[in-house]
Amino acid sequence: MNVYDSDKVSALLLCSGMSKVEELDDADVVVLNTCHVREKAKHKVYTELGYLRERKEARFAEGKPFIIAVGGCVAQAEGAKMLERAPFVDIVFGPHTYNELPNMIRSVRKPTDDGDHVALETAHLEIFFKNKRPRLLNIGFSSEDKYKSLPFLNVEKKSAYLAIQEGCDKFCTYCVVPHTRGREVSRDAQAIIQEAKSMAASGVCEITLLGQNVNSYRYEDVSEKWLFADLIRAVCEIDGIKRVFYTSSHPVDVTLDLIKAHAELPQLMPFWHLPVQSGSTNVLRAMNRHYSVDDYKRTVDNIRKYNPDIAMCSDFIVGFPGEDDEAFEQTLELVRYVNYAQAFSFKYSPRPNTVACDLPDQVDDSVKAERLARLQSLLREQQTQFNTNCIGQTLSVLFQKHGKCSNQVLGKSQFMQSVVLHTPNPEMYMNSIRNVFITGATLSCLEGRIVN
């Protein structure tokens, strides 16, 4: 979602008359788009801001402008605190106010002489001053569809992200998303389809549908009702769209129609990111996840009933408050039951304004680290085995990047694996989908040769 938002912000600034620069020293404006899901991400923001402060002081000494804007979820959560902690920051704006960024930048660059107001019309804008220099805080939750004013630029990319839903109503006790992204909102289905058609017309052949809880998508107007599976079928019917992924889904919102769509639509890739978070029903209950371990197992079994070869991916949180040794062992048991192709796993990180911060039986960090190491060892073993099982198979690969060596081109399989092709002419395969016979595999990537 942050990559998608960053691309949209970049397109918005380009359409407003700005241009990109390759070097920081040449920039008049720097925008940081931030994530607040884990504490480490927040620390990275302030570390980066410390470096940007030095650049700003150097630019000012040369009489050159240097505007620092911080957007995204850390900006939303920190708000005025960020302006206090980092007084050299000019603009702090949340995920719902990206569309107003060009006007905010213009207002900061050309403040009024008396410094007592800024000519910017928005109901949720706060203005701070430092030496008559305006500093803007814009973290409101707009009722308007921000995507209507976020442009799509024709770019030479074969793969693109497409946001269809934002926010979440699940209120998991560890999660800050409802506080930073707001309540669940689904975009107009026809607007999504039109954006997907624009992408296809520009040459995009792979689309990843995005949402904090993507499969809860539901849009209804006076004439029609759309659920997630309906939207996927419509996107797959667009000429030129050959591959469709989506992330991140919630187990509660998995429907039979969605499961069948994977079996019936060749454009819908056989990869399912279905975060479980824990293998203990008691921990899941404390997380407010609305399902049991048995519920999750039945869902996975049903997915594989219709799609035996599908690659399962998940998220895990270890060391959640109240997780004892037995609960953690249950997580390992679930991992062995499902046998994941990929997974993301993290130590529990307390987030502000979440219920889990105040739960009893907080787990010591050393215990979290030990459990995470054991879990990741098992997950790496499964991922390596899944990749090894691909040796001798022919996979569909979209090539889009150059490798570290001049004779390498990198791609992505239908199972979201990285694939390396060694060839004397990498450009021949760039931005194309090819059949690749897999000859080698490691934990992180596959190798192969082109099959005509």
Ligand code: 5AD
Given for the second form:
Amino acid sequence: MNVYDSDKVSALLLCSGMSKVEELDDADVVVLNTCHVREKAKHKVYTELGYLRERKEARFAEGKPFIIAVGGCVAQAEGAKMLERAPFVDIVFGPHTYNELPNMIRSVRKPTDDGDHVALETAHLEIFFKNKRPRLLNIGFSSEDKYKSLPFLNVEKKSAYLAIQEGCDKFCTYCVVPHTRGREVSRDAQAIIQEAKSMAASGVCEITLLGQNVNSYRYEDVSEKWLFADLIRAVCEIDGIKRVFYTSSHPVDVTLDLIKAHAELPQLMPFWHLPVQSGSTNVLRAMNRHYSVDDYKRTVDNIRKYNPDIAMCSDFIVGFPGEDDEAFEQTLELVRYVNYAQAFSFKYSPRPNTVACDLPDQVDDSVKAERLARLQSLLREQQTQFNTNCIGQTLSVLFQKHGKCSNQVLGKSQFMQSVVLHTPNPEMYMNSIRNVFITGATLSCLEGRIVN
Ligand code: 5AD
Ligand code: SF4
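Since the structure above is the form predicted on its own, I would like to see how the form predicted in complex with the named molecule looks, so please show that one next.
Now the complete complex, all chains and molecules, led by this one.
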């Protein structure tokens, strides 16, 4: 979602007449997009800001401007605190107001004697002044469909993200997202399909549908009702769309229709990111996940019944308050049961205003670290095994990147694996989907040769 947001911010600024520079030293404006999901991500923001402060001072000494805008969920959560703690930051804006960024930047560009020319049409904006310079705080939750005003830039990419829903109503007890991204809102289905069509018309062949709880997508108006699987079917039907992924799904919102859609639609890729978080039903209850370990296993079994070759992927949190040795062992058991192709795993990180940070039995960091290492070692084994099993198979690969060496081109398989091809002519394969016979595999990469 953050990559998508950053791309949109870039597109907005380009449309407003700015251009991208290669070197930070040449920038008049810097935009930081930020993530608040774990404490570490927040620390990184302030570390980065410390560095940008030095750049700003150096640029000012040369009489050059340097506007610093901080957006995203850390900005949303910190708000005025960020303006206070980092007095050299000019603009703090949340994930709901980034479509107003070009105007905000215009407004802080010139010093002013009064705030009159800061005429931004938004109810949420607060203006602070430092040395007669306006500093903006814009962290409201707009009821407007911000996506309507966001441009899609034809940048000759073959794959694109498409946000279909934002926010979350699930309120997992560890998670800050409902507090920063707000309540769950599904976009108008026809607007999404139109956007997908214009992406296809500009050459995009792979779309990743995005939402915090993408499969709880639901859109209704007077004449029609859309659930997630309906939307997927419509996107897969669009001429030119050859591959569809989505992320991230919630186990309680998995429907039989969605499972069947995977079996029926060749465009819907056989990769399912279905975060479980923990293999202990007690921990899941404390997390407010609304399913038991058995429920999750049944869902995975059902997915595999219809889609035997699907690659399963998950997120895990270790060291959630109250997770004892037995609960952690149950997580390892579940991992052995499911056999994941990929996974993301984290130490529990207490987040402000969430229920879990006040729960008793918080787990020591050293225990979290030890559990994370054990879990990751098992997950790495499974991922390596999944990749190794691909040797001798022919996979469909969309090539889009140059490799480290000039004779390499990099792509992504239908199972989301990185695939490298060695060829004297990488350009020949760039931006195309090819059948690749897999000859080698490691934890993080496959290699192979083209099958005609
Ligand atoms: N601590 C650790 N991991 C977290 N996640 C969300 N909140 C936290 C937290 N407080 C993880 C979950 C989620 C992923 C995006 O980030 O596993 O699925
Ligand atoms: Fe956070 Fe849970 Fe919502 Fe995912 S489902 S965004 S983990 S609250």
